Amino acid sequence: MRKYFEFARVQMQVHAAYSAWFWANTFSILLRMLVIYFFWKAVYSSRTEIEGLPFDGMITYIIIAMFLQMFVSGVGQELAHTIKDGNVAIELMRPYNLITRLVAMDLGDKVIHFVRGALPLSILAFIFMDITLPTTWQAGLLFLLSAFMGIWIGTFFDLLIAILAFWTINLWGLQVMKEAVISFFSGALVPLILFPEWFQTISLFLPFQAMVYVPVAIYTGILTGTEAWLALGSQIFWVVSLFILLRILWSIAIKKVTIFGG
């Protein structure tokens, strides 16, 4: 266990060695909270609410949501690359396992990106923009363990895909849309309850929701009680389920590797 550590040590010492990459992503992250700001705040001008939700309800769900769907993508583009690159080989040969390696590194890049860039722009937000606190200790504990799950979930899911790398030809195409539905029904760009009672249902047996939908519900209040551990029982799910389908399909994926000498 101590080699991952390392891994994800390095990893931190990497990322923190691009600053001008640092200031680039940050500037635009701020700039992307400011269009999101007077996005809403003009949707409002005319309104008092929408579905339930004041302004700050809703630009405090738009700005965590944001936040968090920073880290719900993993290193499957890495995993892809490796594996299309032919690497892959030399990587099975190395004495760790490389998917533990990839996800270590992984944490590695999301725990520096939260205390250089997360951490100090949500602090500017509930400065500056009206974001609000969960209404109580308990919604503030369950909401991080919620994000904990949907991190996790979307991790998985994001290693699921690079491995039909395995099967692809050019897995580009496949991540593009990967991105486009978990934006999309993940509910990052706007709360689910605005979206019709269908899509709502269909979203419900789908794992997206369940990486930005669900914490961020359950830090505005949308989900409280008996909704919000339902759904985190659906999180545990969700992350149990994904992470068998992974160990199946990666140990079926490396058996199509073959490796002349080894």
Second form
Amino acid sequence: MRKYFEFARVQMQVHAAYSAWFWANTFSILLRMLVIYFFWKAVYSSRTEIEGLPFDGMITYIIIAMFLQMFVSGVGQELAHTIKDGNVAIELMRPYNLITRLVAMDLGDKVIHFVRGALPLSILAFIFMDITLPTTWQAGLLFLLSAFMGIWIGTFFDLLIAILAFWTINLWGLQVMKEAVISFFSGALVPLILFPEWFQTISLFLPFQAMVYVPVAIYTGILTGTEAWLALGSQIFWVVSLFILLRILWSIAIKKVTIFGG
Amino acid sequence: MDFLLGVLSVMLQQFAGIFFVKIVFDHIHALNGWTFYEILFIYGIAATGRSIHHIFFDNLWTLGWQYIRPGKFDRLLIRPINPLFHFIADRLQQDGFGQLFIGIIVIGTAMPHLGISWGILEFFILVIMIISSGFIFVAINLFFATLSFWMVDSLPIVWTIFNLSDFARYPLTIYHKGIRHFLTWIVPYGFTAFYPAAYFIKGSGFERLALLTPVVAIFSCIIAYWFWNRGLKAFTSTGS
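Please supply the corresponding structure for the form predicted in complex with the partner chain (the preceding block corresponds to the form predicted alone).
Okay, now the whole complex, with that chain kicking things off.
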């Protein structure tokens, strides 16, 4: 356990060293927030609510969802490249579990991202962009719990996709495709209640809404009471099943390496 | 298989953006006076213009980390052709065809709903506008990629500036005046989609400004190329 903690710590230091990318990221997020703000401002210029959501509810949803989406991806890139350049064979001989090590590093990344990026930026958003706090303190607590699970679902899913690198060369395409599907179905762009009925039904059976929509809907009071608890239940289901799927796919993939690598 | 994956992924990415606009327009009739098809048209021009950049000039992204840092760029300098041409021609990015494809479909979908009659002249202007849009993308990326000559890798800057083009997907009239001027006169992403599209939208009030699009494109390319040459000079005089 201790060695994985060290990996997470080192990763935080590495991250802090690349300050150019940090500023590029921060600035890009700020730009995106501006686009979002003005876009929705224009949308609400001639009405007071959409599907029961007033402007401040909508902008709160969109901004919180945007921040959460940044945390639902994982360390898949890293794994995919390790697989691609063949280093995975060496990594497998080292005295740690490769996936656990990557997840530990990812955790370090996320902590740093949260402290240096998401936290100050969301404080900024609270001050300047009419963002509201959770409707009740229970909703706030449930949000934290739900967001925590959403992040794990995203992390596992990301690793699952990355393992596909054993079978394809176009990692960039795979990554873009994954991002597109997630922003489609996870409710990262708009609350799923705005979607057509049939689309909402489909996404009920996919893991993506459990990544972003469920936590943020709880935060903004779209999901309350029994509905919220049911949604949390589905999140638990996805965490467990994606974890099992990941274990299975990884062991199949490793067999492939062992066959080729001798 | 990998080609298909690339094209498909880019198409899906574009489609996600369009789908988003569609969902929003299921609930409203107009965005600040702009209809769904007008927004779609702006979106289509942006996508098509960007695809020119994506297909032919994608290598600009890699100047710092794939050429200058590993010293690969010096190899280009000793060859008897223009280093910029050589560098650009090193790679053709097929994934961009997905974007081109989507862009054309989107433009085609929006065209009949704009309330103007499409003759040969209009088509000709549209093509000019799209090519100009593409070259504005190229010029902006080239300009900021050139910074790599001084700082080894300017990718974070190039990437940040490129993200500004997100603003250009919607009518510039929804933004604060300061943002609008910035995107018109400083980093002219406004001319990659909104102004060219506004030319074809009657009563938009931007028809005159829109005619500047090719001028802006040529002007941006000249500035970017001039800057590139300065960078090249600075690079060769410090390097070996």
